[in-house]
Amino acid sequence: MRLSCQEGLVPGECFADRIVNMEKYGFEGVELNGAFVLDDKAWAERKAVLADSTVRPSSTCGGYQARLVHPDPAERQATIDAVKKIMERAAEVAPGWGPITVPIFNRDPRIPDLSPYKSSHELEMELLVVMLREIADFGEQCGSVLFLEPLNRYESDSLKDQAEGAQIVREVNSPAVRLMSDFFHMSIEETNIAETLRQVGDVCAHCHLADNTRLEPGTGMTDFTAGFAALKAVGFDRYLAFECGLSGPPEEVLPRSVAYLHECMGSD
């Protein structure tokens, strides 16, 4: 397991400065802002910096409207186009990584309920599989991966929990679509994070880290030791990315949280 950090959490006047600080704080990976990957100039800067760094890209987060199951076909297509562009650019740097997406947020229009034929949720999940299969075909061709993220009921109830996310990924059945497990969202939706990770370990390929406070790990009650033990048990060897607020200056709290997580992993 390797620790990664979202680029916006680390100080620096430019991307190169932030990467230097990430390495100093103990991170091996960076989670890029998807908006910068989509922007030609910003992407060229990041691509050049990463070519000369030991810090490797783990994922991208945000930067486009996540609307794979929006009732408007134009909105769905806009999401597909953004995801494919990010996947294509990710493959320029290294294989096996790419964007994170959710099906849709609660604030967006949703597919109407057609009961007794099918509920809104049933229709969204069937549509999601269709959309993900198109992405999977593209990802397999270019060597990139989409990470599907279940959130919590307050942000999006489209995917109910990790089990349903894993079910969708298994149905798509492609190495180019994998599950992302977020410790903060799991602290709301799951009764046992460690057991959940064991159950979805066959399809989980990325994790987000935040304590139940949604601040950096080590500020709350989440049992990262048990969670990491479960990930080790299922053979997880990919990135765990900080996606959280910070309780203090990043140059102080990020290295401290990294050290805490290494203790939870049972390593120095």
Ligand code: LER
Second form
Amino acid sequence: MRLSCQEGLVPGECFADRIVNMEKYGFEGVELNGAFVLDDKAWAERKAVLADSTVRPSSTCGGYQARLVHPDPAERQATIDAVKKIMERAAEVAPGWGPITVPIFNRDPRIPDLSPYKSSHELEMELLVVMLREIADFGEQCGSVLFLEPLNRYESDSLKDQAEGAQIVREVNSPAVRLMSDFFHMSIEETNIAETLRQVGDVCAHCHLADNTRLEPGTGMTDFTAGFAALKAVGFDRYLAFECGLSGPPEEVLPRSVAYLHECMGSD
Ligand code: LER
Ligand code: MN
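Coords for the form predicted in complex with L-Erythrulose (LER), given the form predicted on its own:
Complete assembly follows, chain above in first position.
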């Protein structure tokens, strides 16, 4: 289990400065902004800095419109194109990591309800599996992984349940498509985060960390000790990336939160 952090959370005039600070604060990984992976100049800068650092890329987040189950085929294709480009670039640096995606946010148009044939939700999840199979084939060829992220009811009423996300990943049945578990979304949607992680642990390959208020871990009520014990029990050895607001200056609160999480992990 290793700690990662979204690049935008750490201060620095340029990416190289941010990475130096990340290492200083105790992070082993960085979650890149997908927009900077898609941009030629920003990607070249990131690749060069990472080649010289002990901080490893864990994942990318955002940077394109996440519309895998959008009703417009052109929008779905644009999402597939962006995801594949990020996967290809991720594999240039190392195998086994890549973009996070959500199927669709609430603000976007949804697949129409075709009851009594099929509900919107059934159609969306079926379409999601079809889309993910194409991504899985691509990821297996280039060596990259896509992380599927269930949200919470306020951001999407499509995929917001870890068990359902795990079921979809099992159906796609590829090492190139894995589930990711966001502690903030789980604190809203799951009755017991540790129990949930035990149940989805066979397909979970990435986590997002924030406390229940979405500030940095250690500021709220989420039981990270129980969550990490569950991850340990299922043999999770991947990255947990900070995706959160900060309760104070980053140089104070980020190292404090990292130290707190190491206590929660036990000896790790
Ligand atoms: C959005 O709330 C979120 O958790 C992001 O990780 C979505 O990619
Ligand atoms: Mn997240």
